[in-house]
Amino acid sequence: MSIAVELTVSLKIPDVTALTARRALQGPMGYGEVLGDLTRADWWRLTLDVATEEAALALGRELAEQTNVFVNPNKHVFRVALHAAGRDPRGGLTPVSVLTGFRDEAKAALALDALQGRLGYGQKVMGVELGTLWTFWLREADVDRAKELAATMTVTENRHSGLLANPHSMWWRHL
């Protein structure tokens, strides 16, 4: 059977990368009222051939922990589980997630072969999704707006509007 498990993947010391993001945004893009934070992490879907759910995460566990393909044990925390989960709020913000990925992205096949050939997981691994997932913390009680907000936030258009993902090259979707 197949069953999907997404592992998420981030640094265990602070994110420059989301740091130098979540500044822009709130200074010079002028989102500095809504936004309250942005964290990020890399996202990964590894579609498995197992039996069960149970044995889903238990691969999925594997894979992060016993190979270097996902997880750097010495930077990296990681997360297995069926789904994204939901986030908790944080101090009344409400988190809005919002994965953003390149189109055509090597790296996603080139870890599926890794898995499939010298690894010695052969048809277990089925198949590699990777993207980035950005969790947008923001000052809006409604659910509808800070989607909204998160999007505008995200898609590049112009120097005021979007910073997280160029059209022209990327892909992006609310989670």
Given for the second form:
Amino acid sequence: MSIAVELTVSLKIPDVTALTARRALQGPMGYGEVLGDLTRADWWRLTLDVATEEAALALGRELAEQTNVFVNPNKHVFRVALHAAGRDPRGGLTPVSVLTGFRDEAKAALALDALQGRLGYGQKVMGVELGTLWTFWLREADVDRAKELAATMTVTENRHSGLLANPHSMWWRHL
Amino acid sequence: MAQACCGPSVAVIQFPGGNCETETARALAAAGCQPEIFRWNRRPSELDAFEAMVIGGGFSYQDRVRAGVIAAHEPIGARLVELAHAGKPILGICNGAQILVEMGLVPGLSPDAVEMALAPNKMMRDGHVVRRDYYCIWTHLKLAAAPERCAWTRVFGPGAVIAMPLAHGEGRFTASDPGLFDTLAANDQIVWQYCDERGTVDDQFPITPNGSARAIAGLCNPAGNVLALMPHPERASWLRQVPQDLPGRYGAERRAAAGDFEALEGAGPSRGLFGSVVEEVRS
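I've shown you the form predicted alone. Could you give me the structure of the form predicted together with its partner chain?
Complete assembly follows, chain above in first position.
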């Protein structure tokens, strides 16, 4: 039976990529009033051949902690869940999570190859997907409107809007 | 830095993380320009005093998010767009090319639209991916457009073949609409294509070293004053910079010049890009 878990991996130290993106959005791109914060994590979706959700979560944690493929404990913190989204509002800010990634990236395939091959997990690990999980913290109480704003800030359609995903080489979706 | 008298004034724009501005300025000076390194946080209006601009290579903002995109949104970018529309010559080299694409200046068919991407390298041969990501090699380029089509190619002969090195991880011109490249070809906006030393264009690895569509190495805007070029002409502006084992004409010239200081200090294969802007501004 295949069950997927989502592994999110973020930095313990300040994430300068997220800070730089936030600064660009808040400053020159004009989203300063609506964007309170922007955070980032690597997002891995691991499809596992296990019998129960509990077994999937346990294997997901083992892969995160013991393989050195996804997590460097010196600089990363991680979370394994059936679904990575679901952040609670904080300080009056509405969280909206967006996934982005390059269409032709090969790191997921390389990770799968390593897990199935030299690390000995074989077909217990059936699939690996990779993306970047961005969470916008927005001063917008209406969730639908907040999602629209996040999409506008994500997709680079013209010089004035959208920073995180150039649609000519990248995919994106709400999580 | 030695500067030629009376050549065009050229701003070499330096973003945080840029690392080629000094040698780009030297190459411009050797071609007869008056270069000045221009930091990105100066008042954008100060750019107006220059007759041309070059955005050099490097890793602006450490390539955070993706190459070129943060720099593209700096306030100086808006001024560059205005100056480009006013017809000033602008050259983006490597990271500079990535910035021009993210600014929407290249290919520039629809105002302000970002119409393509410089995606991570994906080297293809016979339908297979043979390599990915960062790559560093000397390449040959063929002038695919008429020399007068672009401000940065005026001094070359039709179909000229030159050589220069490249070093990048995201240099694959791509677009979600493949028909875009038919339009660019019809508009004569494909300026430089990767080729072998004899000038035979091939979109397969290793001739096209990054998987770029139509073997594109350099692409201009519709007006021809803005050029996005992935290889580095400032690294091939003196003959001494050419590797002796480079196949073809330039390697032979380099070998023949061994021990001849004057010949080695002579023009390299791509100095003409910078010389072209001298002619462009004079005209």
